[in-house]
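This document opens with one chain alone, in C-alpha cells, the form predicted on its own.
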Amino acid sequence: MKHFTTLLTSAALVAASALVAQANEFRLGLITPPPHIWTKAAEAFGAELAEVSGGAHSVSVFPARQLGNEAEMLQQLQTGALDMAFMTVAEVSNRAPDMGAFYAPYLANDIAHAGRILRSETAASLLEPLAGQVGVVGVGYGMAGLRQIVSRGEISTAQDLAGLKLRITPFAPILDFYNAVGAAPTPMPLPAVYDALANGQVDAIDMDAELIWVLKYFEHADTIVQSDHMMFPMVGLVSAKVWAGMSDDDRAMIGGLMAKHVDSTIDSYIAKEAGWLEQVKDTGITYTKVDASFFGDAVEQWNAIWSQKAKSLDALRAVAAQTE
C-alpha cells in the first residue's frame, strides 16, 4: 500500500492513450480453487469494495482458471479484457525478471520471515515498474506457504530426487532450482496435479502445506519432505488500461482495498501453516524435515544463475538479513 502515491501518476501515464471507460463491474481471475485462501481473499475484497463504494463497484471472482491459465490472464490484463487478478509472482517474473529474486532458495528462514520480506519497502519498490514493463499495476503482495516436496517413493537424500518427474509450477526460477537438484522438473497446471500423482504420471510434486493437506495430495504419497526451500508470493494486479480509466478517488479506494486483502493472506498462512503440517505428519506418512544442506550445491547453482538475471537479488537478501 505504501507505494500508491507514485503508482497513481506512473500507471496512468503509461496507459493514458487508452480510452477505456470506467468499469463498475470488475472481473477478477485466479488459478486457485474456491476453498483456497487467495480465492476467499478475492471474494472478501469484492464484498468490501461493494460496501465501501455504496454499490457503485462490484467484483465478479473467477477462480480455478475459469478465465485461462496465468499467462493467458496476464495477456488479458495487458489488453484490458480482464480487469484484475490475484496472480503468482512467478508468472509476473517471466516478464519482469527482477521479481524472480523472491524465489531465492532459503531467502526466508520461516513463513513469518517471508511475510516481513514481502512487506518491506524494497519489495514494494519492485511493483513500481510493472505498469511500464508488463502493462499491469501491482498494488501489493500476498503469499502461499513455503514450498515442500511430496513423493510417491522414499526420499532420504537429495540424490533420491535425481531423475524423478517432479511437478512444478511452470516458471523459470523453480525450473532452474530443480534442474540444479537433478530432478526432472515437470510443469503442470494445479488442477491436473492430484490425478497425476495418483496415477504415477509424476513421481513427486513441489507444493505448499495448504494444498498438501486441503486437496489431500498426501493420500498418494509415501514421503513428505518439509524443506521450506522457497517462499511463494502472490501479487494483486489491475490492468494498467483499466487503471488509467479510473478516477483518482477510485484508484485510491480500489487499490487500497485490494492491497489490504492480498496482504491478509500473509497473516492467514503465518497462522495456519504449522497446523496443516502437523496434520499431515499425524497421518503416519514418512515425514522428514531438512534444511539447505539437504540440497547440496543446488542452492549456490541457483544463486549463480539468478544473480545475473535479477538485479534485485542482493537488495532482497539485505532485507532478509535485516528482518531475521
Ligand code: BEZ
Second form
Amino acid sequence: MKHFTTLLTSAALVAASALVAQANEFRLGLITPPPHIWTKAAEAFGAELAEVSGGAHSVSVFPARQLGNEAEMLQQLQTGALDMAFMTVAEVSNRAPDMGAFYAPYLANDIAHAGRILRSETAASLLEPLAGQVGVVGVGYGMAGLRQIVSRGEISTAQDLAGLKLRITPFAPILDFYNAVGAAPTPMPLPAVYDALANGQVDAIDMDAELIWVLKYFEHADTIVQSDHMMFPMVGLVSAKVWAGMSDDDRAMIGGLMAKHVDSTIDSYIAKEAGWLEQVKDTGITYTKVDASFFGDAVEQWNAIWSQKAKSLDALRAVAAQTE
Ligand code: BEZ
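Now the other one: the form predicted in complex with the ligand, given that the block above is the form predicted on its own.
And the full complex, kicking off with our chain again.
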C-alpha cells in the first residue's frame, strides 16, 4: 500500500487528474483459466470494487487469454484499449529487464520467503518506473507457486535434462537458466502447455504446483522434480492512460483494492502449495526433491549473466538475506 502513496504523487503519471469520480466499466484480462487462483482473485477484486463504489465501478474479467496473450495485453494496456490485467512479472520483465532480478535461482528459500521478498519496500520500488518505462501502473504483487520440473521421462540428474525440449514461460531469465542447464528451452504461453505435454510436443515443462496438481498436468508425466528453483511473481496492472484519467479518490480506491486482491494470492500459495505437492507425490508418480546442487554450475552461470542485466539484483539479495 505504501507504493500507492508514491503513485498518487508521481509526476510521471499526471496528465489529467483534476477529474471528479466517474462511473466506469473496466475490462481486466489475464491468461489463467477460470478455476485458477489468479482468476478468482480478479473476480473477487471486481466484486469488492462494485460493492465499495456503490455500483459506480464494475470489472469484467476475461480469463484464459480471451483478450490475447500477455504480450498483446500489455500492448493494449499501453494504448488504453485494455484497462487492467493481472500479469506475470515474467512478461513485464521482457520490457523492464530489471524485474528479471526476481528470478535469481534460489533467491527465496521457500514459498513463504518468496512472499516476504515480494512484500518488501525494495520490491515495491521496482514498480515505480513502470508507468514511464512501459506505460502501465503496477499497483502491487501477487504470485504463483515456486517452479518445478514435470517430465514425460525419468529424470535422475540434471544431465537427464540435456537436450530435452523443455517448455518455459516466454521470458529471458528462465531461458538463460535452462540454456545454462543444457536443456532445449521451448518458450510457450501457458494456455498451450497442457496439450503440448499431453501430445509429446515437449518432453518436459517448467511449472508450478497449482497447475501440476489442480489442473492435472501431472497426468501426462512420469516424473516430478520438486526443485523450487524460482519464484513466480504476478503484478496487478492498470493502463497508465486509464490511470491518468482517474480522480485521486478513484485511484486510491481502485488501486488499493486491486493491490489487496493480488496480494491475497501470496497467502493462498503459501497455504496450499505443500498440500498440492503432497497429493502429487501420493499418486505414486516418480517424485524427487532436489536443491541448487542438482543444477551444477547453472545457477552461477545465471548469476553472472543477470548481475549485468538487472541492476536491482544486489538489493533484492539483501532483502532476501534480511527476511530469511
Ligand atoms: C506459466 O507460464 O507457467 C504460468 C503463467 C501464469 C500463471 C502460472 C503459470
